[in-house]
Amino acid sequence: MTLGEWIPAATERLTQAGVTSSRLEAQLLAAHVLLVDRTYVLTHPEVELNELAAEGLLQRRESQEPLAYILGHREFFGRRFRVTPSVLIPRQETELLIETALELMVPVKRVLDIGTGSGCIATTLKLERPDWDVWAVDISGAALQVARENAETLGAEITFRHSDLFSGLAGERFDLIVSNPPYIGVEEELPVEVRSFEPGTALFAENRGLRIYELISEVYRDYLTPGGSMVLEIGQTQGEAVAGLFGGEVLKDLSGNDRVVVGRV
C-alpha cells in the first residue's frame, strides 16, 4: 500500500477512534515507519509503506496509547526529548514555567528541578543558561534513566539525585528551585490517553492535588539560599492555595488559566 492509499485509511481509523488531529497523526505514523519527517510523507504519496509496521502503530493509537510514547519523543522549547512511559510527556503549558525562570531579575548560579521526569526542564535551562549549575532529582530510577539519556544527547551537564524531594539534598543550597511536581488529584477525570499510559506518580497527589505542594513548602527554605525564587507549574484552580503557601505571585498561562506560581524568600 502507498502513502496515498494508507494515509486517508489511518485517518479515517483515527477519527473513528476519537483523536482530534487525526490526519496529522496519521501522517506521523507514517513518517516513523520510513524513518523520514512529515514532509517526505506529504510530498511522497507514492511510496510503498510496510503494512505490518504501520498496522501495529495505528492499533497502539487507536487504543489511546499516547502519540508521543509511540513515537518515543515529544517536542519541548524547540528541542526533542525523548520519552517513555516512565516519564510525564512534556507539555506546552510547561514553557511558561522556563520563560518565567529566565527571565527572573535576580541572581541565579545554581538550581534545582524537582521531579525532573524527562528532564525536560533542567536540561532546557542549563541550555538557554550555560552558566548556571543545574541539578534534578526524581524519586524514580527509570525516570532518571530518561533525563540522563536526554540530557547527554543534547549536551547539557547536569548533576542528577535519585531523591524523594529533598531526601538526597542534604547540605545543598540553591537560588533557584523549580518544578512541576504532581498536581491532579486521585479523583479527577482525565482522558483514557493521560489516565492509562502516564505514570500516576507524575500525576496524581492528595488533598485534590495539593499535597506535593504542602510536602515542599515545609522545608524548602532550608534549600534555598537568601533571596532565592521558587517558580512551580500549578493546575488551573489551584493558583490561590498554591500561592498561599508560598507568599507567592500566580502567573495566567495563554489561555487564562493560572499556571505559575513564584515565590521568594
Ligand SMILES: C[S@@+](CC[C@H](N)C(=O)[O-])C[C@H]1O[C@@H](n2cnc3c(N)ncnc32)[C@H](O)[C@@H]1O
Given for the second form:
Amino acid sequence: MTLGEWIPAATERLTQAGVTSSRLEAQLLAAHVLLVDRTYVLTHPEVELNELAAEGLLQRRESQEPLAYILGHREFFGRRFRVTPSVLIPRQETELLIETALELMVPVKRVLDIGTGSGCIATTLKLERPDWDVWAVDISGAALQVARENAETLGAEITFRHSDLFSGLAGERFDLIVSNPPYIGVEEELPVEVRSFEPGTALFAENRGLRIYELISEVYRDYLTPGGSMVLEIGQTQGEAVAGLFGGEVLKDLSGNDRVVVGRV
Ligand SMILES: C[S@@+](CC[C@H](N)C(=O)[O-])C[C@H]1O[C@@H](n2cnc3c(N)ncnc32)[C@H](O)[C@@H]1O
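Next up, can you give the form predicted together with the named molecule of this protein, since the form predicted on its own came first?
What follows is the whole complex; the chain from before opens it.
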C-alpha cells in the first residue's frame, strides 16, 4: 500500500476510535514506520509502506495507547525527550513552570526538581541556565533511568537521586525547588489514554490530589536557603489550597486555568 492510500484509511480508523488529530497522527505513525519526518510523508504519496508494521502501530493507537509511547518521544520546550510507559508524558502546561522558574528575579545557584519523571523539567532548566547546579529526584527507579538517558542525550549535567520526596537529600539546601508532583485525585475521571497507560505513581495522590503538596509543605523550609523559592505545578482547582500551604501566589496558564504556585521563604 502507498502512503497516499494508507494515510486516508488510517485517518478514518483513528477518527472512528475517537482520536482528535487523526490525520496528523496517521502521518506521524507512517513517518515512524519509514524512519522519515512528516514533511517526507506529506510530499511522497507514491512511497510504499510496510503495511504489517504500520498496522501494528495503528492498532495500538486505536486501543487508546498514547501516541508519545508508540513513537517513544515527545517535544518539551523545543527539545525531544524519550518517553516510556514508566514516565509521565511531558505536558505543554508544564512549560509555564519552566518560564516561571527562569524569570524569577532572585539569584539561583542550586535547584531541585522533585518527581523528575522523564527529566524534562530538570534537563530544560539546566540547558537554559547552564550555570545552575541542578538536582533531580524520583521515587521510581525506572523513571530515573529514563531521566538520566534524556539528560545525557541532551547534554545536561544533573545530579540524580532515588528518593521519596526529600528522604535522600539530608543536609542539602537549594535556592529553588520546582515540582510537578502527582496531583490527580484517585476518584477523578480521566480519559482511558491517561488512566490505563500512564503510571499511577505519576498521576494520583490522596486527599483530592493534595497529599504530595501537604507532605512537601511540612518540610520544604529545611531544604531551602534563606530567600529561596518554590515553583509548583498544580491542578486547575487546587490554586487556593496549594497557595495556602506555601503562602504563595497562583499563576494562570494560556487557557486561563490556575496552573502554577510560586512561594518564597
Ligand atoms: C506528574 S509526574 C511529573 C514528571 C515530570 N516532572 C513532568 O513534569 O513531566 C510526577 C512524578 O513524581 C514522581 N513521584 C511520585 N511520588 C513521589 C515521591 N514520593 N517522591 C519522589 N517522586 C515521586 C513520579 O514517579 C513521577 O515521575
